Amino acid sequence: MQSPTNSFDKISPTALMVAHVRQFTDIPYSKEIAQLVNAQAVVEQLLENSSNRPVEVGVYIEGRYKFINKLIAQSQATQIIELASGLQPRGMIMTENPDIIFVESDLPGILTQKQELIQKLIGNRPNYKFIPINVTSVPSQFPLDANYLNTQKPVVITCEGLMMYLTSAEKQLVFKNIREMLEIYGGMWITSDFNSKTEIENIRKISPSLQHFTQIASNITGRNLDDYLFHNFDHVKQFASEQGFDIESYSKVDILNELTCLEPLNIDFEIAKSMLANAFVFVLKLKNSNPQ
């Protein structure tokens, strides 16, 4: 399916769905992005004749975005690399601080169109870089020796809404490429993407509409997301360890009071609380790495 806005027809409908939901939050630039890409029209197409609108996914989307931001801030890193950034506004916001170097990456077609959006909204910033990266590419397309990054300073690599679409073999390639990056710069990988069957089953019991959302995403991508889930957190830890990483998990419930989507989307507070209590963000560091 193509976006009704022809100039953005390479942007995935899943990114447009997330952009549509994000506009009901207080995250800067979210409303402007949703309007520029006509996200509303895409959602109406996808949910045609459906009374089961998965509005509660807004809790998940806003929660992961804000919790990742919280962990990035706590890291005090000034070099940020976002993978598969899609329509995320994070780079536009963080580069308001001239001391932060923000590298935004995605597949070439999507990234070019994202740059068009950014040009319209904020123009050029010298600390805002755009690098096309296929995260599973061998050899790595990561900026291993970029002149705009300082090897004496750690990096934070982040992604949200990426890893759940990848097979186990593809996940291993991403781990390999990120490991190479962190071996040079140090730092950490912050992501919400290691979903497990236990986690998703618990959330679906609380919010049945999430099943509808994941079914739509599976239909769009041609990948059944349930096939790519880890069994539980022990499985996640084992997989990460085999790739050379230590991993810590953090419940998103700590971000509950910062959510702003509940009222405009008419989401019950207790449902939101239960959803976040069963959803996690992860911090990964290389084994035996020095604390950053």
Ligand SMILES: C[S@@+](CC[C@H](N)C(=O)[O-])C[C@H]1O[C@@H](n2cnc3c(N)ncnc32)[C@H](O)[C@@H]1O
Contents of the next structure:
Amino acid sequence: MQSPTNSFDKISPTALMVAHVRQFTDIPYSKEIAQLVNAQAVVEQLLENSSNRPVEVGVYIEGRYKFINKLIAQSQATQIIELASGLQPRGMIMTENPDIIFVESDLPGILTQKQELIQKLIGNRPNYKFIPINVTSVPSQFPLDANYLNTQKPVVITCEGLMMYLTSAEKQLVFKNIREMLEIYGGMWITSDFNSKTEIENIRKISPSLQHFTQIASNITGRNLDDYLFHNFDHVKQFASEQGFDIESYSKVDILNELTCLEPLNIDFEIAKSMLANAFVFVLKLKNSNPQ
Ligand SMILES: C[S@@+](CC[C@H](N)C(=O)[O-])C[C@H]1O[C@@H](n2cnc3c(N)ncnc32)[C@H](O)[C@@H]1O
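Following the display of the form predicted alone, present the structure of the form predicted together with the named molecule.
First the chain shown before, then all remaining chains and molecules of the complex.
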């Protein structure tokens, strides 16, 4: 059964929390975006003068963004669809290459706000498309038959910071919608979003302040994120397999030396290293699909 859209709209403000953290990295446009949406003021309000600032989440946010970029580049795909893009600048950077078609999507409210920001920062680009997509929608709102996509070329579908907010039933709908896309175009789904209890428990031992970030996100969204975790990677694998996917996981530790948020956020290198060693990015392909 589908959840009402306004239940998802409560998740959209979390995009501001992420945009706020991203400004402490060297990711292009992050500072401009955070300023334009006044992310600082929103985050101050959410933290309510708390001294327990979950700054170490920066390791995750920068790590997943850069690692996913690496895997997209390795795929050599030229058709990219980003789900739940929030205030993420990936599309603005990737569309500098005119050979890339980048489809940016999120719920309609935040997508309109994002389009206005992009208009201010870079203007229009013919290879940059904006499509409102509720990822759980039935029937699908994905571009199954879009004249700007080529069915002879694979797509990479990507999302970060989305699936952890969804119930198991909602996750199944996302898998179904992505499966339909990959059946038409081929390609893969690259995401950091399958958190498991084992992984999170290890990371909270290393960085207790992360619990605080989860608590804030749960309060804003009215969704208890700890209830939506997978048990462990075997559980993720089994779930993906039941939805028709093979899944591979990659440790984010490989991105450690590219992190730029450690100094501005005053994060210890060894803590960042241990956090990334316990965090993963996943590549999912349809079972029995041709290797690409
Ligand atoms: C934590 S933010 C992450 C945003 C962005 N990916 C980033 O990393 O900065 C979660 C995003 O999920 C989007 N979202 C929530 N429910 C959704 C749904 N059912 N369909 C599409 N997007 C959804 C929100 O609007 C929000 O932009």
